[in-house]
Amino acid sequence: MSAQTPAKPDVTKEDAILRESVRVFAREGFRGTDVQEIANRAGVGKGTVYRYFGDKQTLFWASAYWVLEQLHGRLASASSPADGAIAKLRASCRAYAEFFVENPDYLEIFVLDRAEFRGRAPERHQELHERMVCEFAEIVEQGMASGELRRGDPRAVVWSLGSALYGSVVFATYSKQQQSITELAECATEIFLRGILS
């Protein structure tokens, strides 16, 4: 094995630092964060960090690559045992909030990615959210088959509906009123699903 090519993770490491390295992440930001803390938090070498991973960047976008399947999986399984376009959009919706309030760091890494990175994902993390995108355009291009939903561009309905979600987890994270990360997601969905118009 040549010393530029990364050693094949063993899946319980690789797991605990990708854990460990969300947390430390979302809590210290990108440039606070020390690769041995992560390391000691992991119960490994932070040689070892380095040797998976290669670097501190690269340790990051794996971490936000994990969050991101993890995020996919959820969706994934809200949607499938519902019953028709807008019901597995409901069910994903609210997955989508309850997967944030479970897990608050993986918001922040959301977050840093943008803040930090300025959105400028690797390829495959595009490739990713991509995959998503196309999965929920189906099903509203089935909801539009079925009549359920009206015709329009089923991306952009997409895109809309993730925007108005992101908008909701984020806004509430900061807002000071009573409605709980779920309700405020429960609530622009329902907006953007029925529409304000009388």
Second form
There are 4 protein chains.
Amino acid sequence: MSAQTPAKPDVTKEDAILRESVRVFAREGFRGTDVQEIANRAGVGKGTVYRYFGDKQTLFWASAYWVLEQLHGRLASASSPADGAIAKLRASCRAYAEFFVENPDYLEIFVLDRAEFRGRAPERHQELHERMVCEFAEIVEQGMASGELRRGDPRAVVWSLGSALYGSVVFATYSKQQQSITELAECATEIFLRGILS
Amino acid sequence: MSAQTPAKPDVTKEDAILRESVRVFAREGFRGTDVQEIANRAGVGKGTVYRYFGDKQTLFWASAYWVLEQLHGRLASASSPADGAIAKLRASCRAYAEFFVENPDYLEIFVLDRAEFRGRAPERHQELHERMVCEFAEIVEQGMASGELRRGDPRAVVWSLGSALYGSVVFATYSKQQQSITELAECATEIFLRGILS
Amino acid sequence: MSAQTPAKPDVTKEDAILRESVRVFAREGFRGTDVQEIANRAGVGKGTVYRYFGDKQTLFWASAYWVLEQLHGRLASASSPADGAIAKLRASCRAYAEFFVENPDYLEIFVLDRAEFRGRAPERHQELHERMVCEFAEIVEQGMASGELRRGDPRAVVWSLGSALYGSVVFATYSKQQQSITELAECATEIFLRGILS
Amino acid sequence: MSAQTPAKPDVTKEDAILRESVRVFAREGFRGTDVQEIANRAGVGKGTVYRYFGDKQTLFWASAYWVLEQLHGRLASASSPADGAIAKLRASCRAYAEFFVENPDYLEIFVLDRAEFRGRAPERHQELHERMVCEFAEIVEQGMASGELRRGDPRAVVWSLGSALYGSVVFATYSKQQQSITELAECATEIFLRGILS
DNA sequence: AATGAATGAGCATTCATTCAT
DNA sequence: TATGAATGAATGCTCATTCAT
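Could you give the coordinates for the form predicted together with another copy of the chain, as opposed to the form predicted on its own above?
The complete assembly is shown below, putting the previous chain first.
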């Protein structure tokens, strides 16, 4: 249609670019990334990257969205088989941590997104984010209904959990003692469930 | 003596540079910041900035350290008058949130530090960070001793709280509904104390 | 493939850059040269200069090599038609002087090369230099064989001649009386051949 | 008198500055030299360097003049005790080579002077240079009168010898085989005396 | 459609020189 | 008189983006 979005996107190429984008952005940061390097790694010309994604920022957002989608899928398939709200939440938390342990680059993408763009991402991102919040709010709501969880604003609970998990994995970099992200996140999860009061 | 680190640092000038550094870095990001702009705002020559701080990265770290010190002072003076571990923690959490509400730039500095340098900051930073962890661990320990808090690894508890608060304030940017950072952090704090289980 | 060394070098452009390089370096010195000026004169963007030559030093070396090649060609075509070792040497000496009289810039390039880099030039230069020494050593050797020249180490003789000529043309700048480079070099050549002893 | 030339020049300080100037200029080149480094090494403030020498270029010229004076003295004391023109010249040539072997920095100063300033040095330099030419021309003249040397223009002979020696020592840098400057200069001297013809 | 050569705005850093103390 | 803090012009090099092929 427009020249910005090729009529017949070659999904293979697009995917290769995206995949390498994530790697390079994660390693070099947004400003530190040379689009040429992404093109080289993806085995395409620099012009092709621009043909597919328009500009560097759009490319970054596409990468970030791609990562967000992966995370969404991962959380969904982790929670759905579990039985009961608590089990679902526990499974999701574990999946969240594992996701970033397996793909440290993805974590950096989230960090960069926050640092560079502060939530000024396109509608699409916010929609997906919102969708995730809703899905978990539903779980929490059911937990409240069934009596597993204390009553309260489900969205607020979800937001707190999300923030705590995000903080755990992002903050883990600062940990000197080699506690794995997984351990840190698990600890956070437990506290999240039971609190620290006696 | 090298001219890099002035023998008689003009504290007024140094402070002006630091203050503007924080503002500009926060707004433009690390790579996006033109040192010239800091110099202009601080009312000094660009050479003076380099004379005082050596290079851009060192300047950033000095800014980040400066912010960290402020936060440390703020948390200390918030918690010390409070009575009992729980009260101390609550007061600290509130102070943490207020600190960033009052100085949104400071939050961005923390975010940039994580994004750009991933904990590769100079020793000094890590020492101060460690000191803060210890101070809070002590509070938690006393809370456990007095029976206010459930028994557990105090450092792990502190780390979880720190991560959760960090996550709350950093993540708040993504919140569409205008929930203030304060509200989000307060909610996180309550859950942190009591958990979500019924 | 890196974009640093263009796959299809545009010889016209490359040559234009090289030609202007020599002029500007000769006039301004190595450090005094602003690559932007070379780009402007060559009618290309600054980025293009860097694309073709990588950095300022490499550009300088390319210029110096280019000059050395010219000199080599000039000496070769001057000596080859002459008959006998002495005639060949005389012709070469004259050509050497004329070369620099016609292209004073080239002389400055040699001077700068010595001043700035002290023989730390890339292999290629040293190889060409060595080749020139060998070619002349051969001439000297034949002169010795034919009895035209006194016996001795041909390479040492060549090196002495080279040094003397180099000294003549470089040193000529200091001459107040407007003796031309040509005259100075010719005088040096004659002494070189016959000595000053009676 | 003027502020440029301090009324009571502290000869010790002046000398220290000059001595370090030579070292630093020789190592770093003219443009590459940071006046601060000279000041540091000389143990004075940067302002003092400027007070004594006015500006960087003047400082360089003073250094070059200082070196030229040393060379002049060395050549004079080498030639005067020798008997006969040839002996005087031989002794001078040897002294010339030894001078630069002992003080490689001095050689670089000469090279830099030629590269950077092309004989645009102040009157004083040219006078001393001229004086040296005259002194040697006298020796040559006497050699011609006594029949030791072939008749010719004594100044031209001196100039040729000077150029050849200069060329020898300067060009020596390019010599791969580790022939010492001394050997190269001696070889040049012999050829200069007897020529290469059989 | 795909490419990659060309461009030039942009920025970190240096250093000669000045001048207030 | 001696100093060294302050300055800002100067310059090497990068890289997002364009566009002719």
